[in-house]
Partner chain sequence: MGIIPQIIANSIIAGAIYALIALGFNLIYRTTKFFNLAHGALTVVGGYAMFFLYKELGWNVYASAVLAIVFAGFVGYILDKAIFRQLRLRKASQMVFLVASLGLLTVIQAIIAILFTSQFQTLANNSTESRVYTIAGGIITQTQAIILICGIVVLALLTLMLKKTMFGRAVNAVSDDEEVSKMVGIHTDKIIGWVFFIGSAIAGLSGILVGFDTGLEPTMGMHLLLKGVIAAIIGGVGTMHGAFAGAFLLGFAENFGVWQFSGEWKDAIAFIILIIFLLFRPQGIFKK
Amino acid sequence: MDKITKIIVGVIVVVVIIWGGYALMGKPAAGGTITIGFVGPLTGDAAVYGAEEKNAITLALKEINEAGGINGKTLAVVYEDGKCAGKDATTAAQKLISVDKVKVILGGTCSGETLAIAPIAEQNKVIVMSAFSSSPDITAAGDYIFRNSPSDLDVAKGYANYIVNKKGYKNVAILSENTEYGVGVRKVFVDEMNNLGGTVTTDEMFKQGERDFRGMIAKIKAANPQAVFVNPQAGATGGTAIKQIREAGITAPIFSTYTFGGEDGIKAAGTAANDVVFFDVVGLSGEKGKALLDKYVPIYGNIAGNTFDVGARYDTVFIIAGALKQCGEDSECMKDYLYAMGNYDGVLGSYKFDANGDVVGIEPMTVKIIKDGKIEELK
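How about this chain only, in the form predicted in complex with its partner chain?
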């Protein structure tokens, strides 16, 4: 091996040793701080949700610490990128648990992240509190796994019910994004449509991040449904689909879900967003919600991803703060505290956790309509 290769190999070995030592020693937990972790997508397709959850946490931390923190200690969060993927989420969680010695992890945002970190958290008795993972598999993911985002099951039933019974549209086309969220909602929605006697005229799926829906829209148009239900993972895909539906000359009313309901979705749909009805999961319409928006928007601008996610994550910081105040960093005690917490009156309304750590009491959906770019409550 010639000289250069020896140098390169030498450099790698040195780097490993320094880095290993630094990691082993771990950051000295300053006496006056309690550190908890965050795992969420800071890059990639779902980065908008991760970034906005991070903003909500920073806002909540500022308020908690200004009000005396946790029994005098300041609360701090270490952010790690889960990339909405199992492998990266586990690496982030492992790092938080063994280097930063956290007892609580806020996140993951995507169900894939939460499902991947759940076994590690259970093993190390670390509390996982997700604000946006809606996969039904999380219900049985473990005792230390909590979430204040409702599972797809009960939410999607409500959509079908509203469209068929309330609005009386019997044959409906559904256009879903092929992601964990989209697939979950679609399955429940289609079953419920059949139970209610409605018919699904066309059931189309598009790949994640798709931009060209014209082929599928042509099929939907040919079956001329009374209504079209657009079920995207993100505002960008949902909005583009709705724009192309209107461009294709389909005049039937369009329904969508809260994932479309952000600024991103409306920007992508443009004028086509008008009169689109979407089922928001309790946005920030309550007076506590408005208060949060008044604090959030001046600093971080309008919420591009999803208002529910920001509100839910904001609440989780306060819930965890409550548990920390009571139990200090004893995760076993915090677990019991959360199960026995009773109703927490937060931005999303008042809700508590059931025996599986799922949320009970969040009003599954509020119906909203878009009128020339503005979102209004639809009674």
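In place of the form predicted in complex with its partner chain, output the structure of the form predicted on its own.
No partners, no molecules, just the chain.
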């Protein structure tokens, strides 16, 4: 090959390389990863909920990625421990947004986590999708904040109505955990009790993670209420409080919320859980709900926290996957997609989001009773 021929060949090779490079830049190869975040309690009393949400996410991710992912990209999640506390959730969200560059956060689990995350997410146009936060304040938390858990504004009114109108107890003592969730339920419950002509005989608040309730229980006993409403953030605190209420000799009927009604709460209460009535949100629905349980239980065992939370979180991953397929990581497009989304048919049933990002279509309350350690539904 002479010198001129070598030069010509060299030029051709360079042109081919440059052309190929431009072609690759214009049409990226398939593959890559889309990363989203999670904030929830992975340690502490409420860790059972965070762990079970993580399990639900893992199942959903496996199915999504095995089906081709998000337009050929793998969907991945970075998990951060919000500890069911606003301060820790804030730190977690800041890290996910500034370091991991996520455009979606699955969380928080606790209302305090979600309310702490919301301003940061709004400022950075990051979608927040909660599956278990029920504080009424979340309704006005921002345009990028969504949840498929019903608000306590509706649910806690139902608690008071059942106790006063269905059961006829008008003098009720309240024992609440001092968290965003507990405070939100307490306020709505007390207001509705007053509207119904009931009386709150004792209104006690305990700090998050408390284990000694005897001083507050002594005040409840002295007031001699017809019923006691235990309003915990976590099953462990609720169950311990119920156990100490019975140990104090209080025989009045006890009512509680879905945060108590998992295996962890029942275990903490022991035999004192017998005949406790608790208010639950409707859990896994129909064949899709059964199919999720059939996948979940062989891998992770029975759901110790709450079946609704597991199902709600599983659904949210698929809902977000749909938004990502439509919009990529354009969070403004995803926000509009979620507001305009028709009914989603998931493991919880058929539902959508309203103009505030709140769920529409989820049954807000069902009533259950514990009998010999087993849960039965009341009609």
